[in-house]
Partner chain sequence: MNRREAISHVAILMGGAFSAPTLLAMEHRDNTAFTKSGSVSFQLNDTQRQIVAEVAEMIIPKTDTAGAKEADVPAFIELMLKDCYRQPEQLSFLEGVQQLQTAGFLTENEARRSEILHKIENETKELMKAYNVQQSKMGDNEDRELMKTQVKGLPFWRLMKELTLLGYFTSEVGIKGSFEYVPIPGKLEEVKLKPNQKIYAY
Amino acid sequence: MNLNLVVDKTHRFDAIVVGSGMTGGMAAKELTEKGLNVLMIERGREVKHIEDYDTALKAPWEFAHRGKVPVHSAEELWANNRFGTLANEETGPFFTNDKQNPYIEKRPFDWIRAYHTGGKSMHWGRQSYRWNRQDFEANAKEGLGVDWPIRYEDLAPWYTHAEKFVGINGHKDNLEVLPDGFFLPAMPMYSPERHFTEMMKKKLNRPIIIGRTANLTKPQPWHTALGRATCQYRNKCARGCPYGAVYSSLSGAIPAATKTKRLSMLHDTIVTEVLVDEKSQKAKGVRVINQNTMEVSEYFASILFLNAGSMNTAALLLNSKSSRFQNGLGNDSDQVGRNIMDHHLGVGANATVEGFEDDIVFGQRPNALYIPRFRNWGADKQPNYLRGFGYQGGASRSDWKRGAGMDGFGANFKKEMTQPGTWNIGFGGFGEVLPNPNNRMYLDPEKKDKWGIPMIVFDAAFGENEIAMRKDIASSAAEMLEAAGFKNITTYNRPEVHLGLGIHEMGTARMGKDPKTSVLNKHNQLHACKNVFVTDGAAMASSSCVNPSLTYMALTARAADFAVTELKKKNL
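Would you be able to provide this chain's structure on its own in the form predicted together with its partner chain?
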């Protein structure tokens, strides 16, 4: 390829943030608010908050296929489509065309991508939980992977910092397994769910809580100052929230960073390489290619934050080779790209609930119940697997969709379909995945994408621990539904689920104490190149079983604080 290399020495900033998603947004916000001039580089198209949420306010009948997935779309978004609904008309335009952005599967990997402003923060499940103390200590206790270089106490104030800014609703439940934080008012449980909660307390002594989500139930002044408003209970969050009630980079971090007037943004710009200064062995900037014009340029900064998403961040490190870093930037340990973790998805149980016929709900709750981890916790010891899982789910009344499997047609059938059906209840597990160096991604030595960037190869799968845990996730869910007295209990364990489908991919540039076995230190700095910070999911040394975004954001804010302090001391 004949690339038009433009080197413009004026492309200079205090900091460059690669990626505009969950952690890139937070990095840009923190760094600009602390006085730095920041360039944020997004590889995908620009999506403007609210005005570009094309489908947000559409009625069901305004979708030609009523929001379902056309075959053509399923083929274009072949990887995204493995999740289920992502290739439909409601959200498809906000997910990456996999045909045009292919990757290689040595072993199957479900890679869900959203290349546009805000990345997957526009679509996330919004469930937000702190890690507990044991989550940070388990690797060391069990001799698995590497020990985290930080503990809960190191992150606790930054959890609070992130929770306040983001706006998380929830109860203070006083559980060691799920530490409390700064919460906006919790959303309600429904009557069958309260019944379930009581039964679980009585029969199994297990706490069930209402989920904690990043939807504003009661906006605080710092939320409204950014134009964010109260949740309208439409539960159409993934289309983009026109009220800004859902936290995303688009609704929160980017507006906050923009307010400082110190944020510059580039779109359609793929960072291909981190540039290293041969003398100082520090990073000096990045080389980029415009995804549309193919124009190549370089941008320079004192510090870099890599927040491209775990897999792309690792790919960027691997593709940044220099005389000092022949194996990829910061990859002296050969751990970059390894230890891919995710969370289990697609395994759980459902049942029907008798009674509560007079109870219906006005509004749609963008939230679920949460069943905190109870396995390998306290007195519980599982013989077949380490770590644990939590469940998300809840109760809802069946609607007209039940009619497809019923006999009958005609006027009475039609009338029946307008009435609510029985209450159903179900829970799906999110299970912890262990770090394993053989679960990895790497760059293909020959194949390149249309921008001349080496293609990513995935070679990872669930191991024995994960498979054993999945079985217990299904049977334990059934056991709980049975203990609650529910009927028609069925379990499921989707066989076609691969690593990645939980969309919690992490671990490809793990933190650790020892540069020989880890990529990042306790401040999320590359051990071997201190002015490069990685604060997305790549940094994780273990996966816990709770949704990770809040932890990523807390790590990002903490690292940004450290980076600015060090920069001011001229240590970077």
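Keep in mind the model is a prediction, meaning the values are calculated, not measured. Positions refer to the first chain, counted from 1. Superpose the two forms; the largest set of C-alphas matching within 1.5 Å is the rigid core. What changes on going to the form predicted alone:
- The Cα position of D154 differs by less than 2 Å between these two forms after fitting on the rigid core.
- Core-superposed comparison between these two forms: the Cα of E176 travels less than 2 Å.
- With the core superposed, K401 shows a C-alpha displacement of at least 2 Å between these two forms.
Now that the form predicted together with its partner chain has been shown, please provide the structure of the form predicted alone.
Partners and other molecules omitted; one chain follows.
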């Protein structure tokens, strides 16, 4: 019973976008630029670009705990702390308080969230890669999950569209496994990295590239028009970039949508349910609750874009029940909440580098090397697992902070710390996780949060394919470091890592051709409710091994274009 229900028929818009993160921002931008009046609803607090980046320009000694993870975060941000250092003094305010937003783990799940304007676009890794043709065809060829209803060619122009707007730096490397796109000038490699690249080509015939990231190296007119400027090489991106060089919804999509004067925003507002018109069986709006006042309201629109993040979008669908959708909106296939995927994290190798002591670098490059997938690609066939992985990492030189773990004191010790330390190099693997309907989340039938919303239960884990792949990720990384002639090689494969820690969770409302086995069609529409679109990670039918945000944004722009076209034809 909604005792505080406020029904105001003036709460009407052309479109409602749920979520203000990577895909919510892109949806709002595309829809407003095509002439629609859009309401964006964000469940968390408002963060204003630049003025709310409280730690952006602080020096290490200006933090009470020198930027480390405060003691209180062990209780309040317990899931974030599983990553290691996310909830530190520098970036902690941009992560969600897990104590206030609990979830249930039938099997452990590392759920990293960002409830505020911009969502996880505020601290994403910025690595931006296109999927290749094989990524869209692998499910069908291997008989896993469901076949994607689209192919690379369907998404290629929308990749270009997103790359131009966001601003991705990189080389055109002419690799089939990693298609080229629209790039700004690439960032440079360090000397040990150039050596590593040459040795990998010579000894293993493997291409190594500089990472392709969403940092502006040469802003274009459409970037500067939004107030965005050139990257300062500070590598403090996750604190919030006051220069707008790092792409986020706050620096890019939301300002672009705001310029149209057709965007309205609500903060601190949790969408609890999608409302369905019983006569037309179309969505007519959403019911929301203010997280602070507990006031319940309803808002109405012709089309809905659900971009709350793959887990919360699925939860919203499951919680939206009606006489037609008794198992949750669009859940005729019983696939909503299933097929949770992510990427491997916490597995790789490190080494020390000798012979480059005279090489000094200036600034802090916010980028790394990328080693494209080479397993189960071309002539390589692995007997123990399907699909493959890539690596991210590179070389770095230890600085004065190394002194915190060393013996010594006094003037000589301080003088020593002013000198550059040793070169180190390391790579962590990002491996593909297969779709598995038994990896799922669902709503607890009895337990609810403080807003009266059923709590999410996670029941998912890595399978045999993923475990076998992780062993190869560690050993192959060591093999490459050894081939390059580096020293003191060590491998790691963190046993406590669970699904979710890659912060690329996806797959809970997958696209597909058949309504009996999938939730969304080739345009990201719910099969059974055509005026509802899902374009965040929930839509994914497989996970590839590359960072997913660029693909999410391309899918969103493509779906928005289709939605507006259909709306103008009065088909929605």
